[in-house]
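Just one chain is shown here, as structure tokens, and it is the form predicted on its own.
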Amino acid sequence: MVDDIILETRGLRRDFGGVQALRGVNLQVHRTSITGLIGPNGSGKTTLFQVVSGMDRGGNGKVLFNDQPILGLRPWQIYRLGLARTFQLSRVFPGLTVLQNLLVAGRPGDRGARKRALGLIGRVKLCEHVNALGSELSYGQQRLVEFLRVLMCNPALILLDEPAAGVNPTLRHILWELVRHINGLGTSVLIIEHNMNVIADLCDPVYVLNEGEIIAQGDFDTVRADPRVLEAYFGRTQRSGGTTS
């Protein structure tokens, strides 16, 4: 059903200079699900929600969210409807408090943000360090506050752009249970994630991009077996028994 999709998107592409970095991508997103996004290094993902974001505003074919174009929008626009990302280094405010760095976030006059963003706080244990500048906190605390953020304004989708690398065990689970938390609330999720552990407890469906082409969708186990992607990954299929490279 369409009214069961809150993104999709039609043959999307993105050119460099002659390099196509996005071929004719189809790709959907059902409401309220966790929808994995994998593939190779340099495979394009980043360079989709770029696109989808209105981070890069040169990418061509249709962009639908909850039924509305929005590709060529600006980021405002698009995080304004309710479609907010995340990015692959963190960007915190280094010279504002992780309270005021949630703040901002907020809409102007709402005056239940500031609760929000304590019980968002609150629920990541961060409650000690509220009044701490953000260049004071260790890389994985800065992740943590960069996915509150955009949480504060409730979107109904969240793009996150491997949220976890570079973070310690103790903070990726907090992370992973945010997720399943938001989603629970009705959040959906679209993730590019390399941990396939991750992939396999969280998502359904998956989507496997390479070389800027979905070869792959389905769940977890189906697409893992899937001869393109083992090729994608590692450079050689199951034939009659043997392996080739």
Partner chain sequence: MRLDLSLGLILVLLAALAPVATNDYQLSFLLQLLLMVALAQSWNLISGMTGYVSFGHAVFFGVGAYTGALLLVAGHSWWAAVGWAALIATALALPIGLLTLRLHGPYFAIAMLGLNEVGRTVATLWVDLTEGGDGIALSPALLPALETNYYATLFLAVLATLAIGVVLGTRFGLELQAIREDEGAAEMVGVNTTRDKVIAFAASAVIPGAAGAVYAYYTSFIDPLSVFLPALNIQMVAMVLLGGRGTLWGPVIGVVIVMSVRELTWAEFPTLHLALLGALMILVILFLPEGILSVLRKRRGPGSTRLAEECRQQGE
Contents of the next structure:
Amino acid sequence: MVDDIILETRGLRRDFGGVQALRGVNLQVHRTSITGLIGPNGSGKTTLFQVVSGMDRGGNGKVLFNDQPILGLRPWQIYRLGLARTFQLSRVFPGLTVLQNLLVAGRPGDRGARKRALGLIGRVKLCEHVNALGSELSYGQQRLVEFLRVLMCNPALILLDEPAAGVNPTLRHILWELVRHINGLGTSVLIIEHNMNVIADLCDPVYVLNEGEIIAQGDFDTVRADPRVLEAYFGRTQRSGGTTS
Amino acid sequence: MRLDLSLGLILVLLAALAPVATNDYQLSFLLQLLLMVALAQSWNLISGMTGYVSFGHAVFFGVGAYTGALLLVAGHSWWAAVGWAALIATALALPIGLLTLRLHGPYFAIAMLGLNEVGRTVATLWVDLTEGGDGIALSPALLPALETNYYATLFLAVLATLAIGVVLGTRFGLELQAIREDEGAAEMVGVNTTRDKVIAFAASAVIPGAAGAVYAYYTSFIDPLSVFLPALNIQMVAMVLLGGRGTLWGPVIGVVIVMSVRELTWAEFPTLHLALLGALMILVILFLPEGILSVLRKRRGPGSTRLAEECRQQGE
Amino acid sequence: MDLLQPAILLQLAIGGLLAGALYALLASGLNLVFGVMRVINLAHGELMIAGAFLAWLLYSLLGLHPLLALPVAMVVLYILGFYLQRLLIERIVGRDELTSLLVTYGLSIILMNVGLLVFSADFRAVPALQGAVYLEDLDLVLSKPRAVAGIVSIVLTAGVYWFLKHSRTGKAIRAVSEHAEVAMICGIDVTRIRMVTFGLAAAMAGAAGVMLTTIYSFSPETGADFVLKCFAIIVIGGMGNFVGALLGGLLLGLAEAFVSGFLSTQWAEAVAYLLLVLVLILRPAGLLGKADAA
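Switching conditions: you have the form predicted on its own, so give me the form predicted in complex with the partner chain.
Next comes the full complex, and the chain you just saw is listed first.
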């Protein structure tokens, strides 16, 4: 079973001067799964991404990617190992063209990078924007480009931080299709998402993070029925149902 | 790309023929212009491309000037001394870059602010080596002719511009620009930002080092204040910002503007020239942050539609 | 002469602290501006020199004593700062720090070179306070101008601190410094507060300039050296931290006094820079590191 796990955190902690953002998180992402990560605002989801991706180098504990410890590696090293992430707010390079945004994220020396980039841009129907600057795109388009960008290295695992937030329904549909598509090609996905319909639709298993701890895990229905989860969300923004995916 | 190349070739040809058609005064002016191109393009390589603003780049010019002068006096040929000047400046830039480029952009800029002053202080205090404030006068017998200095400067200007052109077309250049746009995101898509910045910084010291040596031969006298020159820092920043940072021709346009302003005001009010540059800098940053070149340049080249077509085919 | 005699050490320490007080006055203004609007003002040293030349003009034209020129310079610099903020600095509030660096760099170039154009690069001084006092009990010689400049600087810095702590406007300034949006919602005219802040900082720089005339000779180019010292101070003391700037200033004054006492004055000039680079490198994220976690 161990081989089946692509990412594992063991007792992962992160303290911000007395505030414990992560208090011993144990989480496993199975190869080729789409694993969901939910939890109330401020529960530590993004911090977890920051630590796992190497952006935040203050974490303690163990993070294994393909059985290799990666805590302490620089973000670019982690990326080149095949673990990519997107940001909660779009961080497309505003002064580079769409094509350049993708090319810079390809593996060095990859001769097929240009073809691959154009293929990805074509797939999400952004062809007429291929030479547009990042800053000239709509917010939703920027998010798509940011997502395409990390596909350039053919990652084994992608961490998506609320990829559909602020994206219009049409583009959102393209986005979720793309997630399914790359997952079908064998890429594992760990995704932070607030829309419970999407979680129910896409993710198995689901982890629930609350105040820096995993309080529940399992398939969506199990997690939803868990009293601790209800308690964690009680009185906060309860978003299940209502919104469309 | 082809347009850039032909434009560049024409300019170089004109510059190469200039000694035939000019007097010494005019050739001197052209030499200074080309010197500025060489310096501006070097500054462009680190600060224009990565956004790490070096307020102290004149230090490499000063170190090069002293290296070139001292080695010439010690009996080396002028071209070997120029080579050593480039090498020593680069060797100095490497540790400085390794230390300071770990700082975030604004902190790097502040750390570089005093570097030129440190260079000048060392040159003043290390009397045994540099003759201190008295400076070094080079005997005319040792010095290359004005034409030789001119061609050496032309070579450096072409080299620096060519370097920008080449870098802009490569993945390395793309990485440098990504660092300027968003360093965290660049690192997150596999860019080894530290390595790139240090390489760009060290490379950006090569030509100022060599140019400093050629400048020493051109003026035949150097002292700490004339080569660790604060005005040079201001001019490098101004030239690249005015023209357009991170572009191939922006710095060249910037040089022409700065040198014109200088020519118009220099004779009577040398300081007015710098005050005007300061004002121009503020105006450009506020109203044309991409530089004057951005007004002239069309965003989408003619290749745009072809690229979109290629993209559609790939997307099938 | 044995440099390690207690009397000489004390002499150096007192001299250093007095010089440090002047640095502190200058640096806390710079830090105030940074705290309120996240603008690194590279032209702060030139504002100080503006105050210095004002004092020099008043002295050489009207024979006005620097201590009397002090309030005049502060008012003039306050007005200058107020309108500089309105016309220029306000445009770069909220832009990235590099933009503010480049714009204030341009401003400092303009001020310095206009100064050179008008006053030339000659060094000047105001020989108003002169002489020394010998304190017999402590076996200590105190230079009169240094003592006066140091004490005036301490009083002014403390005064501004009190103003920030207790006055209504001071509280508004601190509110904007901590949370500009919240302050705006609470009905504070943030734009006006920024103008007052920049005016205040300019007045402090001007005051430092006036006191400078009595102890150092200066030229339009002197400001650049001082602004570098200010950065060393606020990086040591914490950017945006008013009390930190005070401590950093005193520390730098002490360090310089001892280096010039034991080595040479020229090396003392390099101390600030070395301290600056050292602190920056030992804390590579800068003292703003926490802002990056967001």
